[in-house]
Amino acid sequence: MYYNANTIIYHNGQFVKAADATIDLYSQSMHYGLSVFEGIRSYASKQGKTKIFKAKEHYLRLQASALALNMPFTWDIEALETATYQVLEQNQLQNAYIRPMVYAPANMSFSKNSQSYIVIQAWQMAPFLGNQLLNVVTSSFQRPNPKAFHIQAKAGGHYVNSILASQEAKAKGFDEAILTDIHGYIAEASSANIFFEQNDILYTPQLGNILPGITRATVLQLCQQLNIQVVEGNFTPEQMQAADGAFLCGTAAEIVGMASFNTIPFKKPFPDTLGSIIQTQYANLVTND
């Protein structure tokens, strides 16, 4: 599904076959979840070139995440961007999902490591949550307390929370989970940020208890260009249930609309919402040269 006998990855400075790459089973990442990663997308541009969308921003966040978790980060950002294009070229990929990950060496203690390792993988992947409107539900799981974790870091261990929430929602017959923060306010989906619409204004949870998504930041930029008002703040599930429309955004998910929240349909058909406009603008942006 993700690789075959000929798939090439970038692993600690070398291009090797994915099937031949190894990781130490005593890695601190394997035992304690100490790793950081990014999800990046590349596209075939309108002129046929391969375009990685916001590669620099993603690698800068990878660096910030690693440093937040006391993981050494010794790689040059531009060199990582170049290596990523080479991974795509060697695997003959254009429309791809890219997964760089920084992981730890063998260490069964809780002491700091003096080095880190890096891998860059890529594979074809459709939008993570599909292309259909989503029926979402409030999860019984909440986002981790920001005083317990560096919540702004995209850390591997944090995603146990996301997996549990997503699996719970799907077991109940829904497409995705909406997690609240420790105060009961809307935070984010298991793997995407949230926007909802009321009276031609978009609302989105403020930073502090959510991952500061790069796609979220792109949506805010698009709204500024389109003169769409956006309010960032603390919002209850009940406020979102009463909304005209809503959508999720993330690199893996891209822009995907929601049909209902807690079985309550949104008031407007998605094609008539601001989310539909953003969806179209985003699709154009990622493929522009």
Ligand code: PMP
Second form
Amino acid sequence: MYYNANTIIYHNGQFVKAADATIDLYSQSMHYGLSVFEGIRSYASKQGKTKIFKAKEHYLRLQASALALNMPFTWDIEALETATYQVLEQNQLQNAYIRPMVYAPANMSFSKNSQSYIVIQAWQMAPFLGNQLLNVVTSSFQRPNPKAFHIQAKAGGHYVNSILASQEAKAKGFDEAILTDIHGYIAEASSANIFFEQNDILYTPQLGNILPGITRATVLQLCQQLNIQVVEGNFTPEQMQAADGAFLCGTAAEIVGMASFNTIPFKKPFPDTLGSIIQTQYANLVTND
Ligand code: PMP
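Right, the form predicted alone is done; let's see the coordinates for the form predicted together with the ligand.
Zooming out: every chain and molecule, the one shown earlier first.
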């Protein structure tokens, strides 16, 4: 599904076959979740070129995540962007999901490493998730305490929380989980940020307890251009349950509308919401040349 016998990845400065690449089973990342990664997306542009959306922003976040976890990050951002385009070209990919990961060498202790390793993988991904509206539910799992983790870092270990929340929501028959923060305010979904709409204003959880999404930042920019008012703050699940509409946003999810929250349908049909306008604008933006 992710690779075949011919797939090429970038691994520590070399382009190698995915099937031949190995990692050390004594890696600190394997044992303790100390790794950082990105989820990036490339698109076939309107003129048919391969365009990576916000590559620089993603690699800068990868760097910031690594440094937050005391992992050495010695790579040049532009060189990583170039390597990523090469991975796409060598695998003849255009509409792809790109997964760079920085991981640690063999180390069974908790000590800082003098070196990190990097891998860039990519696989085919359809350009859109479709317009399937999501039925979401408040998770019994909260986002990690920001005093326990560098919550703004995209770290491997944090995703145990996402996996628990996502699997719980699906086991209950929902499409996705809405996690609250340690104070009970809505925070984010398992791998996407949240916006909801009330009386033509958008509301989104403030930074501090969430991953600062690159798509979230893009939505904020689009709202500014479109003169849509956005309020960033602390909002309860009850406030979101009473909303006119809502959507999730993330690199992989793109902009996806929600049908209901905690079984309560949103008041407006999604096509009549600001989320629908943002969805169209976002789809246009990512395929710009
Ligand atoms: N929150 C979490 C927990 C995520 O994993 C993601 C996906 N990276 C997002 C939000 C959305 O971030 P982005 O828009 O940068 O993909």
